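What follows is a single chain, given as structure tokens, in the form predicted alone.
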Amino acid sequence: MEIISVKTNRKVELLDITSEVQKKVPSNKSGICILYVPHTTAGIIVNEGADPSVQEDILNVFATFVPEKFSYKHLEGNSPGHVKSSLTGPSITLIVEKGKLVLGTWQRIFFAEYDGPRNRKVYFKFIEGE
């Protein structure tokens, strides 16, 4: 297992970590790569990376469905982050073919920050296949 360090700059943001993940993939190997975020107010997603307005739209929809002001019981002030991370989830599994991540034409991997700015990490695990 390896660790990808992520430094977020805003309270809520999507950071493209595709290049960092690709660097961890062993050359000419095929299998799967598992990415796991060990934080309760962050997540990981795959979505379009060509048009930044897509990421903005995603975050705006999350803000609408999970408002900052609500009758949350958790007193730390980061309940929206916990709820949003539940929506995106803590992990993804990707196919690797001959040392390359198998992603669609427009797809990128995004670290989803919901309680930043912070120093975060993503666990990377490669499992070699056939």
Second form
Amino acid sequence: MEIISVKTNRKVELLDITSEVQKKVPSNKSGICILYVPHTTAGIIVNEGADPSVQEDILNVFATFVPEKFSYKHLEGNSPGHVKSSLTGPSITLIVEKGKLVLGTWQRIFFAEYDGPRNRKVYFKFIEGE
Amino acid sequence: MEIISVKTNRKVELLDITSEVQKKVPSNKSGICILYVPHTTAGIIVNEGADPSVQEDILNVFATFVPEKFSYKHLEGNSPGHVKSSLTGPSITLIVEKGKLVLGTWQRIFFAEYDGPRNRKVYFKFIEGE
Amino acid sequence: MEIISVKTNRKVELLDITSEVQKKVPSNKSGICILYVPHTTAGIIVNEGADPSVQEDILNVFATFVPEKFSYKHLEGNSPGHVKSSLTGPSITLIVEKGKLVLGTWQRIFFAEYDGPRNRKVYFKFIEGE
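The form predicted in complex with another copy of the chain is what I want next, because the block you gave corresponds to the form predicted alone; please supply it.
What follows is the whole complex; the chain from before opens it.
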């Protein structure tokens, strides 16, 4: 298992970590890799990276149905982050072919920060397989 | 890695690809398989296939909290598709036992189209394991 | 593949199954494990377990954007469960190091019941990998 360190800059943010993930992939090997976020107010999202407006639209819509103001019982003020984290999930599995992440043309891997800014970690695990 | 081609017929649609996925599973082998969608306005959903009303209900509720009309900044008109794709995710991992996908009685695998109709792809990767 | 049996107690509930999952992990081995829910109105959520209010907040917000009352076409009355199950997904992949699940400090694994109370199952599959 390897660790990718991520430093987020805002309360809520999508941070492109594609190249950091690619660097962890063993060269010339094929299989899968698992990205795992050990936090409860963050996650991983794979989506379009070309137009930053897409990232804004995703986060803005999330904020409409997971509102900041609600009859939350958890008193730390970060319940919206816990809810968003439950929806997008803590992990993602990607395919690796000959040392390269298999992504679609427009896909980038984003660390999803829902309660930042913070220093965060993403665990990386490669499993070899033809 | 193998590729499943999918042709969607509507703007938003769940398309049952269970039998296409099963065909890619190596006979008599056990392990896991990863389905990966290389698109940013589509995804994979596993849910009930017996009553088509369930698929309609899922997509109709999605459309209420990811609205068509909103202050979207991305100008291609497909932001709702990007948001839905972020929520349901690009990949799913299934268990395989002796050449068969392990699914619940009512479960079917659906390609989730959020910005069709289009020609789409699903990547399939099998990892052997006792 | 191994099976974890879960007995839920309420209509909608998050049930901590972390220790049951840990018991299935082979001692001293490293790799990944897949948890797979073979049901269409349930799922797996990984989130904070220290304060039970977090679990309530998650389920209460889900209930606002996946309403009980809606023009559902499926006549069994459990469409909200199908929608929530589609959102949180049927499976999760966790990393295992030397016989231990790799979880964040605050993370617990929850069986998400969206149409209980029922007797449920979670399938567990371990894949070894350095």
